[in-house]
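The chain that follows stands alone, in the form predicted alone, written as structure tokens.
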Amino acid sequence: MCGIFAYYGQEKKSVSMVIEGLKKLEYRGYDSWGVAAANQDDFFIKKAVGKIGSYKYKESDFPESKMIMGHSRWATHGGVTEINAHPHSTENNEIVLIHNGIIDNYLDIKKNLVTKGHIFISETDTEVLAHLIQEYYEGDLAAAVQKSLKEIKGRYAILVMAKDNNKLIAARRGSPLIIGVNKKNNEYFIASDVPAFLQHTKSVIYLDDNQMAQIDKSGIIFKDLETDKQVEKRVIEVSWNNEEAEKGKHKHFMIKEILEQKNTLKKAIDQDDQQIIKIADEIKKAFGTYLVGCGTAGKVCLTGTYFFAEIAKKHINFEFGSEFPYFKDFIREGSLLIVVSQSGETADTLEAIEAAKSKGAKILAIVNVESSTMAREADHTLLLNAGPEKAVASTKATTAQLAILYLLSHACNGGITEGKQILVRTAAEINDMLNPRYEEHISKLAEKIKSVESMYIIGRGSNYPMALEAAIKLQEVSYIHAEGFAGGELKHGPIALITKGTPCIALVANDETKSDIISNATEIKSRGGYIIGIAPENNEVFDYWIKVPDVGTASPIVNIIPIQILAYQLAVLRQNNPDMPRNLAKSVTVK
């Protein structure tokens, strides 16, 4: 959600470089962007309502610069409007300011400025800090900044310019904000996510909560917020390739990511036994174990839950990020709270986190980024290692996740080695289920039902979590209406909404489900729903059947992707962006 660029280093394409760095952060949603470029003595400031990729960029138009930093926006505090777009300066371009996050008690702040002779001309939020810092600052731009925030509530990542200063001031509370550093070169490139820089460098340094840097020509040098002191830090080369995190012959991330799963799934398993069975240990031993996610990451915990009750014969508590901290109080010291993320930055989920952990309770974190947040604040960590996933619809990480619940709830059981054995045969038949034959099939179901207004998905056991996810998948990408449902609930309600030729998807597992949700897909059928099965065997009341393997107690590993690819090709067909779909973000680090 909204994205950094920043650059400090050599005036040549410097400005090019933050133009392409914000370019590689689209994936995380915007509506508006902006560049701000340190010249001589004074700011070039750019902002524009739209896309980065429509602007035709001329080296021209902007003025050499050593210090320039740009921002995508994704409206929260004021319409999308060119004024809103960051950044945002005061009056003469005295500070110049980019911030992603919420400061909560802006508008207390603002009513204050506003006495003391301060000229507003946006709605944001944002525009109140650069205010505050100005009120503050006496030359020493660090200093102000630091002053500044201590008045903050809410969570940031924030990057800051002053006037006849030629410093870049960083700092972040609770939003994510990476350097990357080019010694050989002294250059730093400052971002909200790592694929921004990697063409440029590997080496990176992660900015942790309450902490500032401060670059200038002499080097960067960091400081805790609370305690004014210098903070040393360590510079981590990081595993993920620049090829990773590119399209390459794909024409959308979100098919080359689905297509991965031939071989994200190994890596995922791909696990230390022992730090495996030390976690499964810790589950056995906690006094209350939750398991917490947001959006796609709550309804994969949900299927955790089910596979820790079948396979583990072991009760795990599962809520969403948003609503955990109005359960706390189930929280005491012994408890072990799970969390399941991609970026490791999801706002609600850290707030989770915060709330266990002022109980005394322990935190593993199951992420896609190794020093994340979340991965910084855990107890224990298990990496998905599936590479960028750059599409905003959660795919290979969402497998990756799964796959690992799947493993710990055998680990639980002590038979870590039989969940690994049944992983690696489920990856093989998921390398040998993605074909081109296979995307045809189910590109002809897509033409079938491109026009729908609504369509319903149904799941029992834990393929019922499944359903729910298939309805985030095609909402997120299509925009078609869709709704998943637990099997046995249509009878007391929902079936009212079927009518002839309503599509609906029912998750078959061969399992002690099957004739339960063959049920109720005839029931559906005898109202004049069109059945789309997805399930390891042709049925009768199936109208239009995609073949899955049967992996056992894994399906809904299996069962997900035929989904996920419907949702895609729903997509194109419907001209929407699969990789970017309206109102939507790839990592949520706002409340």
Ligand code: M6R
Contents of the next structure:
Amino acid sequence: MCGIFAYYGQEKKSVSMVIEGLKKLEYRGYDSWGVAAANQDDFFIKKAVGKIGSYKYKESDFPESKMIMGHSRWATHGGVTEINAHPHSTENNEIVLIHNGIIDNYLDIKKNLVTKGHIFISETDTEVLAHLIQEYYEGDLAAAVQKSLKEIKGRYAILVMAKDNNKLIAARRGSPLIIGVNKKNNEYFIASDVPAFLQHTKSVIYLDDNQMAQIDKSGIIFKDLETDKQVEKRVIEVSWNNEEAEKGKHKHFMIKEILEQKNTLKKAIDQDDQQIIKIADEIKKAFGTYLVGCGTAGKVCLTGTYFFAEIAKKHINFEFGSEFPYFKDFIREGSLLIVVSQSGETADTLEAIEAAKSKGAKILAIVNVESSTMAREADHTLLLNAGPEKAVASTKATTAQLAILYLLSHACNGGITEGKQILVRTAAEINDMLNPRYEEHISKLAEKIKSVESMYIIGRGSNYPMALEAAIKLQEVSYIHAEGFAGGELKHGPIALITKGTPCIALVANDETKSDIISNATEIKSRGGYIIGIAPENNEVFDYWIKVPDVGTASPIVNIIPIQILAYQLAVLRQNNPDMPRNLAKSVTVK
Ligand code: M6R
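Output the form predicted in complex with the named molecule next; the form predicted alone has already been displayed.
Let's see the whole complex now, leading with the same chain.
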């Protein structure tokens, strides 16, 4: 949540360069934005409400500077206003600061600072930190930041500059901050995610929790905030390239990423078999295993519990990241937490890791972003290999996560080869399925239902969590009220919601659940519901049929794809921006 991008170099660059980098991070927060640049003896500061992506400017609007920072905001404390947008500064721009995260104890600190004469103009928690740093600032900015952070409770990634100081300080605890390095030019690019600076460098340093970086004209040094000792950091080359992080010929990232599923499944299962077998062994011998994720990743985890039950005959618990800490008493040494995440930075999942680690559990992270916090916190990591996912609605990462859990469940049963074969076939079927005719067939349905108020999705077995995931997908980009249910649960209450013409999607698999889910669809149809069947074969109960390949136990992977397309098309028809749905952000780094 919130995008940070900054430049520090020996040559002056236009502020517009940072604005362009920020645009690449806008999926992290897009309600307001701001930039600050050292400019002669002061700072040039510009803030605005709205999407930075739609901001048109002339290069001449901005100064050039050797030290520039920018922020795109996802509001937590304080409404969406120019004053609440970052950067925040103290009187006369003595201290200028941007922040991603939440300062939990900001009210107490504020009260104290007010008694010392500090005047606050915004409603944010961030402004409090700027004033606290000013309170301690006596010419050594790093020392003032370090002292201030000792008093802070909560999560943060911050960048700080001070007047007449020419140093840029970066620090993190719980929110990501990555430093792109161009050694040749002695340039640094600091961002909350790699795509912001991919066009400048692929050499990166990951700042860890409780670490601070100080950048000045002589280079960069790192310190541990707790021990006060200098630390050495490794420069890592990232594998993503700039093109992967661009929309290319597509109108939106969401459809680009949906169509990329022609290839991403293959890449997801391109794992080292020996590592998969080793992890499967850990799963088998673990005493208490939990699958943990949030939002879509949570639904994938729930699907995983069905894969393990069905294929490996192994019981695995599931909990959302935010709920997991309430179950930590069931974790002990020998337990295993499998976290699933696209970003590897979701705060609730990170808290679950913290809780599990404190009890001695081991962590397996299944993530897309290599070297993300989760990847680095884990004992074992499996990468999704899906390339950057920038649309807020997760699509290609979802199916890649499902594929890895599916593979692991086969490996737990000694059947890694069989699992891989099914997934290779599934990947080929998806490649055939994703063609313009398929999209057109779904678009006819989208046109038909674009004005409905509510819709429902039902599934059974491993397709029940996919019904929940389908609902999230439809909600977040189309804004249509959508709810997913276990097919058998409908008659216990929700069926009262069905009236004439209510669209209801049935996710059907060609397995033991088939006849029951068809019966559930028939019950809905008898009450006037309009049945959309997503199934390998047509059925007389369907009013509209969307064909999916018959891939046996891997059916959740293919059944969710037409819903992703439908959600995208509904968003476009309803004139929503599918890449940046209202109130949401791609990476949820606050609790
Ligand atoms: O990065 P993560 O996979 O940990 O993110 C978890 C959720 O925030 C995410 O899946 C969210 O629900 C998506 N917007 C859904 O499309």
